[in-house]
Amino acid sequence: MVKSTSKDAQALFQSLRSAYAATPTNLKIIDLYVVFSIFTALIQVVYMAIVGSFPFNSFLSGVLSCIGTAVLAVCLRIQVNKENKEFKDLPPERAFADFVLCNLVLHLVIMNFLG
């Protein structure tokens, strides 16, 4: 049974491996963004809980930050992506200036909850 498990889970594994080869570079791009915006969050989060949280709007306001441009840059892939049929008519340019305004409004507010 364990076998059988860790077969299935190798397969599994280069499927989406072999899926994911397939994916336009643009979508890999923002994918990795992703990432780097998670992981910069996750970092903030280790030095909080190591160091202190002292400024405590600091460290909301670059969590949420970071989580908020992670959710937007989805938002982005969602809607490049040219095998998503919700968005065929929109332009990748619309979605681009979508998600640069978006951003800009997130990090005004960001900025404004520091104080």
Second form
Amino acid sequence: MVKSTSKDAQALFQSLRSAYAATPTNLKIIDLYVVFSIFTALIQVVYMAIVGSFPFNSFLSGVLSCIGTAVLAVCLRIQVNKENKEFKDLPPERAFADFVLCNLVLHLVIMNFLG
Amino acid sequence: MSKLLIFLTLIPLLPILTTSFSLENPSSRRVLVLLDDLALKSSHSVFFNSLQSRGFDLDFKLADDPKIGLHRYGQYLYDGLILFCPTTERFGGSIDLAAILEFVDSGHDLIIAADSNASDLIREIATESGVDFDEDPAALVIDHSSYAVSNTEGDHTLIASDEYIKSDVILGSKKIEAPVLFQGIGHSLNPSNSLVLKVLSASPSAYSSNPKSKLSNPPSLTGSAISLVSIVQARNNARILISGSLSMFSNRFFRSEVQKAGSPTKHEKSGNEQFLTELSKWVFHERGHLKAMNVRHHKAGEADEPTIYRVNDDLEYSVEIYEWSGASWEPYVADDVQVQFYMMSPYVLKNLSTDKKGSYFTAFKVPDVYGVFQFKVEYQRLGYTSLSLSKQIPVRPFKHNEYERFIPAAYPYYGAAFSMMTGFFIFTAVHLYSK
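With the form predicted alone in hand, show me what the form predicted in complex with the partner chain looks like.
Next comes the full complex, this chain leading.
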């Protein structure tokens, strides 16, 4: 078995970055949006660990709104990706309309559960 | 015409004439006294007179009188029964073992005095009450170390005992100085019966045996396990007194001077009169009979009783407890009355404070649990009638608009939810216009 070195890891990251640079811009924006939601969710989990779980419904709705947003964004990304042959017949406008509708429902539920 | 007039004036008085013992006013009670021999009426007159002077209406009958009966037309004629008939094998009239047990079961009081050669009937009544007399019919309680000194040496069956139960409510607050004279049969308590209590027990050196025969086998009853006088308070608060000696009630024993063997003091008068008078006061509910009334509860700061409480409400609970003193209801003073806020198990158990005028009160917070609760007072103390009060009350959770709306600790979560919404708007705009 070949011993792995830090050089291998560097080479791995290099190839990953160069491969990602080829991604279309609209997919990169979606990725940024997903990272933002996940990060917000993590902040809330850390906050809950520090101050305790007292308004538990508020905590759940805060975290679930982030997770839900991230999941919906990932779904949108799958559907608008040109490389993805599975959704070849689905127009990206239709995918975006689904995304907006789902987000509206999600935030309606979150608002009800928050207070 | 005048007869009719008298009759008409008497009709409104009828309800007054027929009132019997009631919880509200347990006075003017009628007691049936069954005797073997009417001579007992004069030989035990001091005991009977003390009862009569306290307002009891005694009805003396021979035990085999064919006309005696405890009830007529479905109503009891008497409130108490005294059986001074140790040798009676069968009662006259309609009275038998079952009738006497039913009499007690319906909340009436009973005094039984047995003696050596007690009949099977008396033994059976005692057994049903939770005590077992010595099975040897000729047996007497003998004590060679704490007998009562007399002129003749005798067989030491006349016992002077001062081993009383320690209870002010049963024997009165005044200490009984002189020992109590006892001559008769001993009994033991049925260990499975938790309601029966020894009031006067024999000394550790006593034993139960036939004094005329030689002691061949070890006696079946020995020492302090022998009870001389026992009491029972049934669950329905009926009270029973069981004594193994009829002569301890007699004028001769009441008046006799007493000196316990080995003790230098000679008492002018035995303790029998005080002991039995106080004990009869207890048996006939002149002492230790409690009643509770005016159970009230309300939210702190309000006066009306609500139909429902909310979790975490502050409430106040109060109850009044009185003790019957023989003539009137007196405030009962104790510091150990407790109230439970109970739903399958007590969630709150609090001592009630008293104003010494009969009122007991406390305040507490409803626990953070909703359901159907009860206020419970279960008060069972030696010698007192048991109090068992319960009052049901539901407890509801917060209504949705009774919760706090904006909690500072939840602001980060609110912020996250709103930032997700604004993020959604910005993303939408960027996504649509980035092409």
